[in-house]
Structure formats: C-alpha cells, structure tokens
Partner chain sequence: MAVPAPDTAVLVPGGPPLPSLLVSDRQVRMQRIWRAVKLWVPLGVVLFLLAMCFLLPLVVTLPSPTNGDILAASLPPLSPGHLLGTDTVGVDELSQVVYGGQVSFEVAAAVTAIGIAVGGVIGVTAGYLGGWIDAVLSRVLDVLIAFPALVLALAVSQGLGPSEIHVIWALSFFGVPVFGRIARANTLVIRELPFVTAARLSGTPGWRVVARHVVPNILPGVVSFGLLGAGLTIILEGALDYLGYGIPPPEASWGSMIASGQQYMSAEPRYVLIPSIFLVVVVVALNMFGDALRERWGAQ
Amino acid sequence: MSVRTACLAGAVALAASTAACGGSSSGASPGAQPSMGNIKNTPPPKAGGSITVLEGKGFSGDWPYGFDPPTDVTGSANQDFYTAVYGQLFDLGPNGKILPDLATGYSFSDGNKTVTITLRKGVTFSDGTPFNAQAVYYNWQRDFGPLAKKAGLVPPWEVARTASGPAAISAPFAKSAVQVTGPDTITVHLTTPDGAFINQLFDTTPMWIGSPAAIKKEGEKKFAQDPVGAGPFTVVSDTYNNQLVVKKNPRYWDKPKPYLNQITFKSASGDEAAYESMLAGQGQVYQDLSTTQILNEAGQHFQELNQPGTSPYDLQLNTASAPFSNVKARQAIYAATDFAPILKAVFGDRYPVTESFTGPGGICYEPKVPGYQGYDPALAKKLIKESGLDKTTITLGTINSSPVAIDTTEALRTEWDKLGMHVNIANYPLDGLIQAFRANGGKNWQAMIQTAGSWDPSAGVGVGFRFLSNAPYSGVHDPHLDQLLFKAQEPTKVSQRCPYYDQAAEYIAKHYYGPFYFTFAPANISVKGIVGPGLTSALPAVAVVPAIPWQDVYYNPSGK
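Kindly supply the structure of this chain on its own, in the form predicted in complex with the partner chain.
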C-alpha cells in the first residue's frame, strides 16, 4: 500500500507540514473554538480597484519554478496564485463544503471505486480556447508525465499504472484508468475504494487546468512564467520570488466577477516586514501571520481573521531507535509536558489544546482522547529515571522557518529541563530536516516537533504522513495503526470514517506514540474595506492558509 498523501510533494510539503497542510471546517463538532477575530460589519460589494497582497518569504513568497502545475514543487505554498490564474475544479467552501467551480459536480459509483467529474459547459481559457474534458485529460496526462516525475509530483492516485512494483507510484496512469466519457465528463477508475478522492484532490496538481494550446505554443519554461488558465485573472508580469501582477480576465465565466481590476502579489521578507508594509499603507492583505507579538498588535490596526485550526502540533518520537523504542521513555515525555501554561505565556492562549490529530476546523474533531496520559511530574520523574532519559541528551528538531515551532521547542526544553531531561535543539533548514529524517535509514533522529493532521486527516500532510509504517517521515511502525488509518479513508460518508479516526487516536495514546499539543492556525489580516472568503469570513485552509477565491474578493474602502 502506498502512502496516500495528497499534498504536493517536494520541498514545500515539509514546510507546509510545520504549520499545516490541511484545511479547516466541515462543521463536525464545534468544540472550543478560538475567537474568529475582530471582523464586524462588512461593506457591500463594489467592482474595481487594485490591491497589493503580501506573501511571506520562506513559504508563499517563494515561487522559484513559476506556475506550471506538474513542475512546480512549491505549488502547495503558492495556491493564492493558482486560484487567481487557473481557478480550480472545485473550491473548498465554508464548513468544508465542496463547491463547484470549473467542475459542476462529481459522483461515486462501483463501491467508491469510480469517480465521474462533470465540467462546466461553455467556459474558455483566457486565450479563447475551449475548456472541456479533453483539456482536463491533456493536463492530467502532464500531471502524471515525465515532468511531474522529475519534480516528484505525480499524484498518488490508486489507479492502474503503466509500470508495476515500486516504479508504479511515479508512473503515468494506464489508458483504462482515466477516460473522457463525454465532452464535459471525465471518469477515474480506482483500484481500491476511496471515498475521500475529491477531498484529496485539493492542493494537488490535477486541480489546476492550463490551456493546452498555450502550453503547446509557449513551451514549458515560458508557460511557467506566463501561465494561461480559465481563472478570474491573467498574468501581467511575473518576477519569480518577488512580484506577480495579475489583472481581470475579461473572458471569465462567472461575470461580473472578478470584482478587482488588478492584484499585485509581493514577497515580503517575513511577518514583521509584511506588517510594517501594511502599517505604511503599502499592502492591503497579508496571510499566514503567526508571530504572537505582532498578532497582539495587529487587531488594533487591521481586520484580523483567525481560522479554526486543522493541523495539531505533535511531538514525533522515533520508535525505531533508543531512547524512544522504550515505551517508558515515551510515556515519560507525555507525563513531563504541561502545555497549557506554555500556550498561555507564549501564544497568549490563541490556540486550543488537543490530544489528537484532528482540529476544530476539520472533520472528525475530537480534542479529548480516552486514556491519554496527561501531565504528571511525579510519574514523569520516576519514568525518566527508569528509562535512563536523565543520562542522555535528547535531540529535539524542527524546521527553522516557523517561529511557532521554534518557540514550542524552546518551551518544551525549558519544561523538561526542570524534570532532569537534557535537550539539544536542532532548528533545521528544509534540506537539513530531510537529511535528519533520512540519516542512517531513519534511525538517527529522536524527536521532532511537526504538525500531523489536515482538514481531512487522509489528505495533505495528514495523520498518515507522520504515523504510517512506510511513510518516510514517520517514527511509528505499527501494522495495526496502518489498518485503522486505511479503513478510515474508504467510505464517502464522514460519519462512517470518524469512528476509525477515534480508534486511531486512542491507539496512538495507548502506545504513547507521540503527544499532541495544540492546534495552530495562522491569522489573515487585511485593511478595512477588504471583503472576501478566507479574509473576512472563515474558509477551510487547504495548505496552511485557505486558497482564496480571488474572484469573490472586493475592496470597498469608502464602505458605500
């Protein structure tokens, strides 16, 4: 069985994983939701105007490969641009509802093994060529083709492939697997039931459809710089990693949208730089703000939307080697950590505490897990002694681009230090983190602070990414847990899937595979007068931040 993670592979997947790669919502169990921010009454829609959207360097502010889906390793981080230029087949709406966009619907048949997607009729790309099932098929072939293989982006669909064995996962789909069944319908035949297929499409390359004529005409390099899609905007200019200017697409299917005439996406060197730009009136929107000190101030000057989180931070323990091959050492970690005071002191109680991989913004949310080992310093001290944790130094790693992750590791070190555990912190750059996970066949690393979970736990950097036996970035190798997680993604009905996730969470707690701490979610800030889903009203995050449907965003500073 392959790892069914649908988040874009490659560099960004890991970066994304530090914060989240899933989304929010579905309205399952509301739970203890944090405040949604300070957005009050929003002005009525108004057409026209231009805005500048700031993108943080190290994540969405980097696009070194341009925007050709099968070659863009960092596409996961750059969904703002994809939704603007390509639109999407489906949008993820409020409460996790799948909304029609360029596709109008889908249906499952054959025991959830066949998926048929119906496309919108009469749509044209911005170059005037028709958007139809043939165009989608052409794009999907590229998404499974040699370019995608080179970039490591071939979607992990469970379909028949042109190769078998280990090569299958990066091979093109077999002719029988994907079929154009009408001018506006396309059908995917899966080899195993996957009721979460459409959910898993989000944040993957098949969601974004480019104009086949433009791809053929421009060639891959030029197309990446000047992509042609059927989305609400078209590219005016594009300097990689720096500035992208898009303007209203006059051929957009959903007239009179988009509201805005022009959007300038600018890379800013971090939260502070972006915030300073907004204070100086040089930007109207910034997403993914996570620096607590700035969050404390931002609400006084700007609209601030706090999304309900979907991806809890967990402490990965490597069960493949000492000291955490010892169950007592793992239990000691559970008992040694009291996260509530950390959350209060460091993060101002912005995020909810959790004991599982589900978040308040996602499906199957269940923050409490029966039998979860809570804070117990006396027990921790005893276990630390018994397992010899006091005689060793634990290396606790995380990625260096996330201030939240770094603060969390610092805080944990402070707490554990008092109980006699010695911790060495390693803040890795992305490739260093990859090396650390891989070194010595995955046996060198000891503990990592990462996120596990997603708005749908089977999608993105979900629970499987961190807990499945054969996932390269998992420290757990337990066939029973694998079984539970695979069963959980088969049905289409969420209510049938949740019990499996509950069981999995209980099982993880029982074996002390890794404690969960809190569900982080960054905030989106915007100036008064900006209105749009994901900016002023909740929208599930697809990768860290929601993919904003820019056609719906307007700027009405006068409020009339």
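Form predicted on its own structure, per the form predicted in complex with the partner chain context:
No partners, no molecules, just the chain.
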C-alpha cells in the first residue's frame, strides 16, 4: 500500500474512548510510578473461590456482538472476556515487558520486515484440539477475511495482499505474507520495517486465537456466544449485555493456574451503581472507576490502584470538512481552551495536563511541546470571527459511558460560549460513536473528545489511531505526518523512536490538528483479599486500562 494505516486491528472497539491494538516497547520503563492507593501487604496465593467482576455499561459492560474476534465491533472494550477465554499469545507485563503466554518467543529479521513467532508446545484448546501454528494461521485468515471486513476489523498489517490500490486495506493477505514455518512457528513477512509489530498485537484480533474445530462446528453465531479458546477459563453461560460466567479450564497449560474456580462478569449501569454493588457485597472487582467523588471515598472501603496514565484526552478536529478544514478555526479552538480550571473544578487536579499524545505511564513522554498554542482569549475571539466559527454551531461528541468525557464536554461548551462559539453536544453509546465516525466516509462529524494514546504510541488508541490518514477514527489526512509516525515505529530501540514522536507532536501542534488535555487513568477497586496484576500491582495500559491476566488473579479473604 502507498500509505500505511493505523494500528486498528480489533481496535474499532476503542473508537469510543479507549482501544485497539496494544503495546509496549522493549526495554523501556514508564515515566512515572503508580500510586498504589491503600494497597500494602497482599495475602499469599490461594486456589479456589469465585468472584464477580463489574463492567461499566456503555463500554465493557455491553457486548452486543458476542466474542468472536473478527466479528466483534466492540472488541478491545471486551478485553477482560477475551483474556479470560482465549488467553493471549503474549502478555504485557510490568514496565512494558513482553511476557510469554501461548507464544514463547519472537524474533525480527530482514531489517525488521520479517517477524517469526514461536508457539508453546503441547497446548490444547479447551475442546481438546491442538493449539499450534496451523490453528493460528486459520484464525489469522479469518481476521483478514470477509467477516472481519464486514465488521471493519481487518488488521492493517503491512503485508502483501490479494488486491492492490485502495482495495488492499481490506483484502486478505497473500500466501507469501504469512507462512507456517513449523508445527509451532509462524512467520509474517512485512513489506516495510516494523520493530513495534509485537507491541501492536496487544488487544487486537490476531492476539486472540479460537479453536478452528469449534468455529467450523458451531458456526459464526453460536461461536460468538460460546467461544472456545486455550485460555484459563471456559464459558458457562453468556447473556449478551448482562452477564458472562466462566469457569476454570481443566486443560489450561499453566497449572495450577488459574487460581479462581469461576468468574462472573456482570454489567453495571455506571460508576455509582457499581460502587453501591461493591458496598453491598455484590462484586469483588470494579475497573475503570473515574467519578472523582467516588474515587475520593473508595479507598476507605476497598483496595484502590491508581496508575499513571498512558492515554491523553484529545479534542479531535475533522480537517476533512468545515469548519475545521480552516486552519484559523483549528487554532481558535486551541486559543479558546483553558483546561487548567476545568481539570481542577471537575477532576480535582487528579490527572496531569499534557500537550502531546504521550502520558507519564508510557514511553516517549513529552508533556510540553515546542510551538504549542496555549490559552489566549483575545486571540481566540479574533480567530473565531475571522474563521466564521461565531456563525456556525459546532457538534462536539464523546462516549456517553464516560463521566470524565461528558463532564469535559459540558465544561468546554461553557468556556467556548463565553468567547462567542455555539456548541451542540452529542453523547453516543460505543456502537453509535463508531457509526458517527464512519458515516459518509468520515465527513459528517466535526469534533470529538477521545483518548489518543497508549503505553507505546504506535499501539492501541495510540497516535496513529487518531491521526493517520487512513485510520477510520482520524480527522487528519497529512502524508508528512504519516511518514513521521511510520518512521517512529520502524526501530526496536526506544531511543531511536522517541525523536520521531517528538517531531510528530510538534508537527501536530504547528498545524493545530487537535489540542490535548490531560492523561486519563481510571482506578481499579477491589475487596480485601483480591490480588492480581493490574488490580493490586501495576501493569501498563494499552487501551486506557491494562488487560488483566485473569489466570494470575486469586481471592484470599482470610489472608492466610
């Protein structure tokens, strides 16, 4: 393809506010340490027991498409369910270390254009069929096939395709592109260097492997509701958008894990409802808590883990259509926005302000960007008149499941109204937000408040997700910016990648492509006795919050 695309495999899920591909960059440490809240001593591992995990409705608490990776439009929002049932080829560990799971290793060759993945020997799916390179290849064919194309989930790997030109982006990969090179090895031949390829697998459809035998036997609809993987748990029952119950997989490769006998994932209407359920003993874990008032008191009753953010909020401006095809209108938005008082009043200064797509919990963190247009109300009033923003109504959208995003849009409307702009707020459910981005070839929407970052900027809802030309959730179409971002993901060494990201951040600021606000990082709360990575110890976040390796979670309320 003439222009590379964003890391969007499975990431359509994250069009909302959190998202898709995944990643770390080998050998780097995050820029800030987490606040462990009131978590001090943890009890020793204990096998057995059951827990209920509450999932916020409108995002992870809704799963209308089931759990077949190439057909689930809301994919990465459902990462809890996927990691429980499918496991992952690799896990993203503390400080971004890539840990073996169903795959044991990988290697780059040919100038980072060839990636070979070695799979774990002797693993079986929960139905007893073999997990091997042929099974992975079968799944990856589906990930590039018509089902994924229909759902808009075709992985944007830079590989040879069966079509060329504009059709290549949604065409299956050529036989030469992905090859089974041994019973337990599979090789991907890229057309361009990509040292971040493994990082970009996290939380994407190619990371989650289903049983080919079960897929063929059950068919698309049944498999989506009763998926079969090689992960630590198997599905007991699944009531869409309400409750998923999973039990310990007796065939799981890493015995004695998983520790828990059963997990019930249950939908909650929001932070307040989930918190009340926790207080009533109806849940042991709630992730993604972001309501400031509840956060301020949650530590009195529960274990609370706060981690440094990796996903800054960005005001996306659609440069493909009016009014933000006009550079003066875009600059006016920068000059009209004073986020410091909003952060203090709405969020209690809980999150750090940033001027780029990186956060303190990730690599290449750059909070101050040269040439960034700051708050200047006099300049804003001048630009608003010159660009005609005072004669139009701006539609500002966000996801309706996030109190943070909703509060921010309301605060911004108040701020902009005082300077002569008129704003209409549109709050969407996850699926509706996805459709709003994609309508009319991406030309209908005007402005969206979304997250635009990941632990590794090349992955997840990273910079490419919001700023690459061919990304369906981008408002920017600039070949020069594309090339900067492509160069940034080619090396494997972080020291060689960060300078390109610094240049990209400065270029975005220079062209007023979208102001950044603060680096959001919701908290995870759990009852005493729960222990696990991402719940009581730090994990980097690919899609705003970390993917929990549920095989490592245990519940020991007695502490003995």
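Residue numbers count along the first chain shown, from 1. Each form is matched to the other, and the largest set of C-alpha atoms that superpose within 1.5 Å is called the rigid core. None of these values were measured; they are calculated from a predicted model.
State the hinge position among 421, 520, 482, 96 for the rotation of one rigid part relative to another between these two forms.
Hinge located at 520.
Can you give the angle, in degrees, through which the smaller rigid part turns between these two forms?
The angle the smaller part turns through between these two forms is 15 degrees.
Hey, core superposed, how many Å does residue 414 shift at the CA between these two forms?
With the cores aligned, its C-alpha sits 5.1 Å away.
Hey, core superposed, how many Å does residue 386 shift at the CA between these two forms?
That residue's C-alpha sits 8.6 Å away in the other form.
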